[in-house]
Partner chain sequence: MELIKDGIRIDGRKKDELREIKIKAGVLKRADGSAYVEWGMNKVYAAVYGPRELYPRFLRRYDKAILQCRYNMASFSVEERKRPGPDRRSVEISKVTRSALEPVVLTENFPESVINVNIEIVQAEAGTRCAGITAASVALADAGIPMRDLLPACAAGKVGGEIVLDLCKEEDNFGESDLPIAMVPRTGGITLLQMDGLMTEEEIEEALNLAKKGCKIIYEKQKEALKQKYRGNNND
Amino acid sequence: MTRKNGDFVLPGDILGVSEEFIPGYGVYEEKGKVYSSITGIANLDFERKRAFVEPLTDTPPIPKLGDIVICEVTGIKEKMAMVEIIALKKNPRRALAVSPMARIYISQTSRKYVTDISHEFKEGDLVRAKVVNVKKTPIELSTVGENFGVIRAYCSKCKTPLEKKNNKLECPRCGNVELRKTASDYRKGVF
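Just the structure of this chain, alone, in the form predicted alone, please.
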């Protein structure tokens, strides 16, 4: 049964045939028929031959090119930092619809030449980054730019939050001094 404009639809409901409509958001085409892929209201534009569904439920976010994320460094390899995305700026309270694992290559760390990524990030650091590639798995992030980088770091020796002093990070408890690629607003904000 084909649907009318404004009908309530569920995933799998037929909206029409591929000769009538080009699938838009919330719609897919299979074997010549156009189906709803989400729950919502059918929006069928017969003049432009477009079909899409306006969602009635909040769908989990998917990181897109250029999105800003907060992530935690989970591991350091020779040429990259492995991170887990904690929040997406445009929807910080929702879990992602895809794997939260991502990576920051050494070349995407800073504008300056970086020879050792372990001087830029350590496990447990919280990092603000930008999504630069969503076509690969895990997705790729960048901290190039003054607004991106570590926003909170912990002492490698005693795990106390580090304080920024003269472009270096110092532990107020044990005095340990460490280097990181910090964001311009280190320990002042999240997004």
The other form holds:
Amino acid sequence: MTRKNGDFVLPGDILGVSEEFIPGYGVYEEKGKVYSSITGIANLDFERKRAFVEPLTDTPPIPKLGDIVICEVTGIKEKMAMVEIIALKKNPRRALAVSPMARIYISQTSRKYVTDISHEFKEGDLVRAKVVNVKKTPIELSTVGENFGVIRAYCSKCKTPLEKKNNKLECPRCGNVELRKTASDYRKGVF
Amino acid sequence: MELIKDGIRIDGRKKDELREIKIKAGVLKRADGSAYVEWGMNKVYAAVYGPRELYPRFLRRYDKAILQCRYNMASFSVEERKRPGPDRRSVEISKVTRSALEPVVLTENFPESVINVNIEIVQAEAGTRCAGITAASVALADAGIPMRDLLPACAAGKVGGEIVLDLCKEEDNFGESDLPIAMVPRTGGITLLQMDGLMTEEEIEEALNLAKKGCKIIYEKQKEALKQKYRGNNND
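Now that you have shown the form predicted alone, what about the form predicted in complex with its partner chain?
Below: every chain and molecule of the assembly, starting with the one above.
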């Protein structure tokens, strides 16, 4: 049986032989044959000899280049902020299938020149960031840009969520003023 | 009690006839993937979570995801109230379910992580481990976890001196032998093989072939369940 481009396939459905295709997403090779491993629509490129399956099901979330993520700062080092990815924007309900550890290097925090990264992030902050490198472990994120940065920060003295007043972050409880690289929609409840 | 008379069994089935089976994919909203199986009087839910980060860390495998299966019977699932919680039997079934599913799931795609498979038996009437594995593999596919194939499971056994397919409650209790298997339909590989009672070599061979036939029928039902859920919005 030969498969056509755009066929509905299930796990274990044969797509072709190894000479025809290089397995891509949702495709695996076994004993000279190429099979689908997920439920979806077969995408067979006979010219470039590639096969992948476009999933119709929910898929395990894996951060890809350019993905927007929400993360929590777990630690600050001299030149970077260590963060833990809480969710991917495209699939927020499901836990990450890979290690959620990531880092934001000092040069990737802001468009401005940053001398001290602890003026941009503090432990416990919620940050919206973009994935810029997935080949390294931990993966690298960036908060360069108006939409990226801290979306919720806590006072370093009393742990009260800080409020934004005239481009400054102020603690409503103790009046402490702090510095952060905030996103434009800081504490607006936007994901 | 006569369990089989003129080729007709106690519940009116023929020797090579399965009970009525209904499979539905994606029934639980909170789970990453789920399935519901009604197999005769058996009612089974399977829910899948993951792959996700595994703790404690020493359980992690650097080259593959591990499967954690939990088979659980509700206290109201059997005639007499079952004491809730894991017991010797359910720990064993959890273990055989895991080893049945491991060869079909492409665990090497998700190193250092865990896939949780939860099987809840809401109502039991013989053959719950087969129903559980059948449901679990549909739930795994529903979660978008890459698999080599779906995994149907089915039992055959010896009742009243004859080899029959898919034993019901009375046959399981008063029959001579029960042989549940799980088969990878594409390759014909068997990932679960257990036996209860006694059979001769020839009888085992016969029961195995019968159970394999049963697996193929269930495989079609599993595919149908996934098609029904995911093909509805895409008519190609």
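For clarity, a rigid core is taken as the largest C-alpha set superposing within 1.5 Å between two forms. Since we're looking at a predicted model, the values are computed, not measured. Residue numbers count along the first chain shown, from 1.
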At which of Thr59, Val98, Val132, Lys159 does the chain hinge as its rigid parts turn between these two forms? Thr59
Using C-alpha superposition, tell me how many degrees the smaller rigid part swings against the larger one between these two forms. 40
Check the Cα of Glu29 between these two forms on a core superposition and give its shift in Å. 3.0
After aligning on the rigid core, report the distance the C-alpha of Glu47 travels between these two forms, in angstrom. 9.1
